[in-house]
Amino acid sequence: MATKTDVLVVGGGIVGQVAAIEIASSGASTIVVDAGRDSGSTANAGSLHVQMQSRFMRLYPDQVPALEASLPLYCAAVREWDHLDKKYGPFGMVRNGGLMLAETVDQMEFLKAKAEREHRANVDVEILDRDALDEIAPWLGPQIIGAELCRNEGKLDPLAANLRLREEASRLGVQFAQDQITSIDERNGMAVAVGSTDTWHADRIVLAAAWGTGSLLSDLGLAMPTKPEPLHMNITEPCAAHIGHLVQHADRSITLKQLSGGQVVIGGGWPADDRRMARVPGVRCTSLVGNVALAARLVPSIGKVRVLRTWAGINTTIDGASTVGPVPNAKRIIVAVPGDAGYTLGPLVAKMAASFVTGSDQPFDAGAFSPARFAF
C-alpha cells in the first residue's frame, strides 16, 4: 500500500497530537501513525515538572548542564500547558508548586545550592525550613527537615489531557493511524516513511517517537542516543489526604501527587522489566513495595490506603536536551523528541516543531536544540 498526505507525524503521543493539532490548525491534511504500544504518554503519572529532578542528576551527572540550560524552555512548556487546560480543557490541572522533600543536613544543602542554580534560570524557587513547610504541607512525616519549593510545577490528569487532544485533533481532520514505522528517508522531493504495512508519503514528516526515534535517524546521519528507560507508577483509592503539591525528594526516587478525585499517584523512577519495542514493560513486586513505602514514609496518612492499580511505562532519555528541528540532510523531516519530564515538555516542543512545517512564529527559540548536534 502506499498513502500521501501533506503532513505525516511519527507518534501519536502528547508531543505528536499537539503537533498534528498545530499542522491541521493550518488547513495541512495529516496523519498520525503510531506503533500501538501505549507505554509512553498514555501511561504517564501527570506530574509537570520544573525544578532539576534530584533522580535524574544522579543518574545522569553528565547530561545536567544540558538540563540545566533547557530550564527556561520547561518554565515555558508550563504555561503552555495552562493555555491547553484553558483551550482544550479541564484536565484536573493544578499548579500548586513543587516541593523537594530534605530529612537530613546535606540533603538541605543540596536543594540550597540546586535552588541557587535555578534561580540563576529565573525559576520561581524558595528553600523552606520545617515550620515554613508546616503553613503549606502538614501532612509530611515529622522526619522532614525542610524543602525546596518550586511554585512552576504542578499536575494534571494525563488521561483527561490525552483523550480531550485526541478529540480535538479528529475534530480538526486529523486521522490515526496504526503501522510500525522501520526507516524514514526523502525520495524525488518526498518524504517517505516506510511501515509494517504501508508506505507513507508526505511533503514534510514529523518525527515524535520518542525513544524509536534514534533509530529511524541513523540512515540519516544523526547519532542520536534516545534510549527507553522503563519505570513503574501506581495509584491508589480516593483517600482525604489533602496532598496539594508535586512532591519529590532531595535524594530518593519519588514522585507523590493527589488527583482531584482523591487518588493518590505514586512513581518516580523505580524501574520496571524491560520488555523489549515489542510489548510495554512489566511491573516488579520490588518497585511495587519499595515505592509505595516510601511514599508512606513522607505522607503517614496514606500509609493504610489502598493501592488500586500498578503499571509500568517507558521515558525516553537522550543527553539531557530537548531535540527540535529539521534534520539536516533531510530537511523535509523535523525531529520532535523532548528532553527529561517529556509529558511536561511535550506541547511546547510539538508547537516547536509545527512552526517548522506551517511556517508561523517559533513559541520558544529551537536554536539550542537542533538536531544537528548528532550529526557524524
Given for the second form:
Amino acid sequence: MATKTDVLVVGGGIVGQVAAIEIASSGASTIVVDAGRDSGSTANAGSLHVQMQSRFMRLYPDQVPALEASLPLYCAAVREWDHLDKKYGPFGMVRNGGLMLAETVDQMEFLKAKAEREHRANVDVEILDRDALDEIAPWLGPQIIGAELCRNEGKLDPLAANLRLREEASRLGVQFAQDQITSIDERNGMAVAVGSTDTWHADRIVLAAAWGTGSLLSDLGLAMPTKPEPLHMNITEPCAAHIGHLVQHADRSITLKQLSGGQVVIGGGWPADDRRMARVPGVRCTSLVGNVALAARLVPSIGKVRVLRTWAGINTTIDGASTVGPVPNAKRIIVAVPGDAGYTLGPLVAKMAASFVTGSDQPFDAGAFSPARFAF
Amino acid sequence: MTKNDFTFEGRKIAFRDGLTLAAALEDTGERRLRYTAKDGQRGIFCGMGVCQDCLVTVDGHPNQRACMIRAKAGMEVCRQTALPALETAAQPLETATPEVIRVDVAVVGGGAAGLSAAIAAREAGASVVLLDERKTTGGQYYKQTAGDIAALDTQQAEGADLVRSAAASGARILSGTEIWGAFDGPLLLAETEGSAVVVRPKALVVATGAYERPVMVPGWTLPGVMTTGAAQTLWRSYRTTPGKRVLICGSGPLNAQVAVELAKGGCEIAAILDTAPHPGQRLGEAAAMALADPKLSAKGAMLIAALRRRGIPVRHKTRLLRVDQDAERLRAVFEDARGRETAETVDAVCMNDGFQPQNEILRLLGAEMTYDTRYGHLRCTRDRAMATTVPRLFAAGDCAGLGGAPAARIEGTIAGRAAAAFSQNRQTVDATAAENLALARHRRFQDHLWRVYDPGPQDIDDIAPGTMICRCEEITLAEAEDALNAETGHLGTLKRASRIGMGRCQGRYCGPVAARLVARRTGRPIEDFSFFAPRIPIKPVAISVILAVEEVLGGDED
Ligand SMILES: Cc1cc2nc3c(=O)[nH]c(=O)nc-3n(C[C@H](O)[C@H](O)[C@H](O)COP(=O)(O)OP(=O)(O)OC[C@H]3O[C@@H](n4cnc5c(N)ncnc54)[C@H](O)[C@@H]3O)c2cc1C
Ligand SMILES: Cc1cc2nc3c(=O)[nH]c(=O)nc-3n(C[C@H](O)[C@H](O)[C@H](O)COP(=O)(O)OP(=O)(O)OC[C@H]3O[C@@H](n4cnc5c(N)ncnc54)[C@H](O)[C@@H]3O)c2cc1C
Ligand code: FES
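For comparison with the form predicted on its own, produce the structure of the form predicted together with its partner chain.
Now the full complex is given, and it begins with the chain already shown.
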C-alpha cells in the first residue's frame, strides 16, 4: 500500500498534534502516523517547568550547559501554552508559579546560585525564606527553611489538553493513522516513510517520534541519542483545592501539584521498569513508596488522602536541549523532539518545526537546536 | 445487647455492637452517604469494600468506607462531599513502624478457599499468615455474624466451624487487613486500621473471591439500589434489612437464596426478575444438575419450594429497564419477554447478574489468564496443584474463575498443601484422587446450575445510551461511545479520552463493559489484554500508610 499526503507527521504526542494543527491550518493535507505505544504525552504529569530542575542537574551534570542555554526557550514555551489555552482550552491550566524547596542551608545556597543564573536569563525567580513561604504555602512541612519561587511555572491537565487538541486537529481535517515507521528517506523529490502496514509519500515529513526518532535518523547521517526513560507516577483521589503551586525540591526528585479536578499528582522522575511490551506496567515498589513518602514529608497535609493509581510512562532524553530543524542530508525531513520537560516545550517546538514546513515566521530562533549537531 | 450512639450529620444514631457504620445507618433508614462531583448521591452498593460509594467522613477523616468500618460510640460521621477538605496544619505525619512478617505461606483472603488453604498449609507444617480485609473471616459464602448475634443457619454454622478450625490450626489470622500492593518476590503491602503491614512469604496463595456483576440501567447508582450480596450482608451479618419492600433482579442462584433470607427477615419481596427462561424450559439441565450433586440440588429444590410457599413471584425472561426516585422510595420499571412494561414501587432494588473474580493480585504478578466467554470473565491458568504460571503463586476459589464455595474449599486445601511443600523445598503434592473426584463433581454441578441461568454479562445493546457505566467518574455509555468515535484504539485510549475507569473503584465495574465495548468496535476478541491493566494500589491507600512502609523498605530515587 502507498499513501500520499502533503505532510506526514510521525508521532502523535503533544509535538505531533500541535505540529499537525499548525500545518493543517496552512491548508496542507496532513496525516499523523503513530505506533500507538509509550507516548510520554499521555503519561505525563502536566507540570509547566521553567526553572532548571534539580533532578536533571544532579543526574545529567554534563547536560546542564545545554539546559541553561535553553532557559529563554522555556519562558517562551510557557507563553505558548497560555496562547493555546486561550485558543483551544480550557486545559485546567493555572500559572501560580513553582516552588523549589530547601531543607538545609546547603540546599538554600544551591538555590540562590541557581536563581542568580536564571535571573540573568530573565526568568522570573525569587528566593523566599520560611516566613515568606508561610504567606503563600502554609501547608509545607515544618522542616522546610525556604524555597525558590519561579513565577513563570504552572500546571495543567494533560489529558484534557490532549483531547481538545486532538479534536481541533480532526476539525482541521488532519487524518490519524496507526503504523510503526521503520525507515525514512528522500526519494525522487519526495520524503518517504516506510511503515509496517503502509508506505507514506509526502512533500515533507515532521519527525516527532520522541524515543523512536534516533533509530530513524541513523541512515541519514545523524546519531541522535534519543533514549526511552521509564518514569513512575502517582495520583490521589480528589480533595478540596489546597495546593496552588507546583512543588519541587532542591535536592530530591519530586514534582507535586493539585490538578483542577482536585487530584494530587506526585511524580518527579522516579524510575520504573522498562518492560515495554509486557502485560503489566513495570511499577517499582521502591519508587512508589519513596516518591509518595517524600511527598508526605514535604506536604504533610496530604497524609490522609488516598493514592488511587500509579503508572509508568516513557519519557525521552537526548542531550539536554531540544532538537528542531531539517535533517542536513534530507531537508524534507524535519526533526521535532523537545528537550527535558518535553510537555512544557512541546507546543513551541512543534510550532518551530511547522514553520520549517509552512515557511511562516519562526516563533523562536531554532538556530541553536538544529539536528546538525548530531552529524557523524 | 449494648446500646451506643454516634452522630451522623449531627443527628444521634443508636447502634448495636459490631455493626458497620453502613449497617447502623441503614438500620435507621439513612442511606444517602456521599455526594458525587456531578451532584449525585450515593449509598451502600456492594457492601464489601469494592465500589467505594459508601464513603463518609469520620472524625474529620474523609474517604472512609462505611461498609467496612465498625461503628464506635462517639464517632462523628458526616456525608462525604465530592472534594473533602484537607487539614491545613503542617504537622509532620506520625506513623507506627510497620510489622514485617516473614512466613512460609501467606494466604490472601479468608473465605472458603483461604481458610481451607491456611488449615492445609499448617497441617503440612508450614508457618502461615492469613490476611483478610473484612473484620471477621468467613468470606462471602461463610459470612459470619457481627458482635454476639447467633448463627442464622447451617451455612453460617458450618462457616463458624471453619473459622474456628483455622484459628486452632496455629495460622496467624489478620482480619481487617487489606492487601493494596503486590510485587515480585512476592512482597505484599497491607493496611490495617491505618497502619502498614509488610509480608514476605516464600509462597503465596491468593483466595480473594469474587464480587458481583451489576445490572446497568438508568438509576442503578441511586441510594437504595444495591447488589444482592450487599443486602445479604446487611441481613446475615448485621440483622438489618434494606427497607420493607424489595425487588431483586439479574440472573443467578444467589438472587433466590437472598430473596428467601430477606423474606425470613421480614421483607416483602415484590418479585425476582431473571433474564433466563423458566427452568422448566431447561429440564434436562435441572436433571443433570441433580445427578451431579443430589444434595445441593435438593437444597435448590427446597429453595424453590420456599419461594413458592412465601408467594415470592419469579418473573423469567424479564429485565430491569430503569429505576426512578419516587419520593423516598424507588420505582423499578421492567420488561418481560413480550415487551410488556411493569413497575413496582419498593424501598430497595437488589441486583446480581453473575460474578467477577477479584483477580487483581494474580494479574499484577503476571499470572496467565484466559477469557471464559460463557461467564464473561477471566480464568486463571492453574495446574492440578493450583499453581499459577508464576512461580510461588497459587490461586484458589472464585478469584481464579467462578466455581462456588464447595469447590473453593477443596481448591484451598490443595493449594495450601502445595504452597507449604513449595515453601519448604519439598516436592509439591498434587491433589488426592478423592479431592479430584469431589472437585470434578462440584464443577459439574456448577456447570449445570448455571445452565438454568444466564451466567454471562448484559448485552451492550441492551444498555440504554444514557446509562452511567462508570459509577465513579459518572460517564454514560453514550459518552464512552463518543470517546471511541473520536479515537478508536484500545481500552487505554478510551480511558484517557473519557476518564472511564479512573475513579475510586479502579475500573472494577466499568472495566468489563468497556472491554466488551472496545472488542465490539474493533472486532478483536476479548482476552487478558482487553481489560484495564492492573495497577497498584489494588485498593486506594492512604499516603500515611505508604510513608510508614517507606520507613522499613526505603525508596530508591535514581
Ligand atoms: C511519567 C512522565 C511524567 C512527565 N511529566 C512531565 C511534566 O510534568 N512536564 C513536562 O513538561 N514534561 C513531562 N514529561 C515529559 C513529556 O511527557 C514528554 O517529553 C513529552 O510528552 C514528549 O512529547 P512528544 O510529542 O515529543 O513525544 P511522545 O508523547 O512521547 O510521543 C511520541 C510518539 O511517537 C510514537 N512513535 C515512536 N516511534 C515511532 C515510529 N517509529 N513510528 C511511529 N510512531 C512512533 C510513539 O508511539 C508516541 O506516541 C513526563 C514524562 C513522563 C514519562
Ligand atoms: C457478596 C457475595 C455474596 C455471596 N453469597 C453467597 C451465598 O450466599 N451462597 C453461595 O453459594 N455463594 C455465595 N457467593 C458466591 C461465593 O462467594 C463463593 O462461591 C465463595 O464464597 C467463594 O469462596 P472464596 O473463598 O473463593 O471467596 P470469598 O468467600 O469471597 O472470600 C474472599 C475473601 O478475600 C478477601 N479479600 C479480597 N480481596 C482482598 C484484599 N485485597 N486484601 C485482603 N483481603 C481480601 C475478602 O474480604 C473475602 O473475605 C457470594 C458472593 C458474593 C460476592
Ligand atoms: S458499599 Fe462500601 S465499598 Fe461498596
